[in-house]
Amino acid sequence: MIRCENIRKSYPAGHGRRAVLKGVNLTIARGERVALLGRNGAGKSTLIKQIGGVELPDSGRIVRHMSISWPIGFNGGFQGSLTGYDNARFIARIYGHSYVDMRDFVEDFTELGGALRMPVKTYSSGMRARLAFALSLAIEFDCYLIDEVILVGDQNFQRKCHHELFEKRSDRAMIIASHDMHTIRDVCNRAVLIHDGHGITFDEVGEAVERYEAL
């Protein structure tokens, strides 16, 4: 289970601060697939970063009783001067994972070929997204955090992502931020609409999508 309790987050803006999350509460059980809906800038990615531990909330707390991936769409954890292989080796060491297994998976999944021997700072955004997605899936987590930015690339890569994540890991919990309502309706069983800094929970995904589209 993951439980967010009264999460508040603001950022500097001019001479003051802009409140993005104003007391969001959310509980995710094992195996649940929760959609995060909201306009651009509503706070979807911000909440994902709080849950993943990339950022800390201003107040409130997050209780984690499941292993959680870093946000799949987030590649800020890469060391740009290291190669794709070196980044994979570093992550494998941190998580106690076999580097050989991770290397083989990354090679097959990303299809980046010789680029894996090049510094990540030379990668395009699409190449970085492929590497970030592959490294996230090379380690098994109880809950996957998914930001829509990773749903890019050609159709073949998107099909590969869909199979690896939504089919092979159908028993895992997921928190998905996306504007793709087809994907949301297809894979999620609950939704949270973030509006004006607050989270409104819906047990029916269709109802949440209707409210979101009305905004």
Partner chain sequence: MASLAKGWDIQKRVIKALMIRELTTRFGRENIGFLWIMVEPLLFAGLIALLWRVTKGPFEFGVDIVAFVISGYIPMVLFRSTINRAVSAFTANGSLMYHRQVKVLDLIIVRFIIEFIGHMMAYFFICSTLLALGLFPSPHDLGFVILGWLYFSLFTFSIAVIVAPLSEMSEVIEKIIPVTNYMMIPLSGAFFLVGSLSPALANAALYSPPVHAMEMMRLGIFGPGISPQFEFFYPLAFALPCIALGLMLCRRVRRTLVIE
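Let me have the form predicted in complex with its partner chain next, following on from the form predicted on its own.
No partners, no molecules, just the chain.
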């Protein structure tokens, strides 16, 4: 279980500060797939970063009773000047995972071939998404944090993601920030709409989507 209690987060803006999250509460149980909805800049990524421990909230508490992935997105989690293989090696090392297994999985999942020997900064966003997913799926987590990245890439990659994430790991919890209502309706069983710094929880995804579309 993950429980966010009254999360507040603000960022410096000019001479003052801009509050992005103004007291968000959220509980995620094992196996739950929660959609994060909200307009651009509403604070979806901010909330995901707080849950993943990338940034720390100004106030409030996050209780983590399961292992949580780092936020999977286009950047973060890897080093641009290192190659795909070096990044895999690094992740394997800090998570105490076997590099050989990691390498095999990454090669197989990303299908990037020789590009894995190139620095990540030369990758397109689709290639980055492939690598980001491969690295985090190679380490098994109870809860995956997915920030927008899910719907990039070609058909083949989307199919693979779907299979690895929603079929093979259907018992895992997920927090998915996305603007793609089709996928959200398809895979999520709860939704949180972030608006004006507050989170409104919906047990019915359809209802949340309607509210979001009416914003």
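Fair warning: this is a prediction, and the values are worked out from it, not measured in the lab. Definition used throughout: the rigid core is the maximal C-alpha set that superposes within 1.5 Å between two forms. Residue numbers count along the first chain shown, from 1.
Per-residue C-alpha deviation between these two forms, core superposed: Y123, 2.4 Å.
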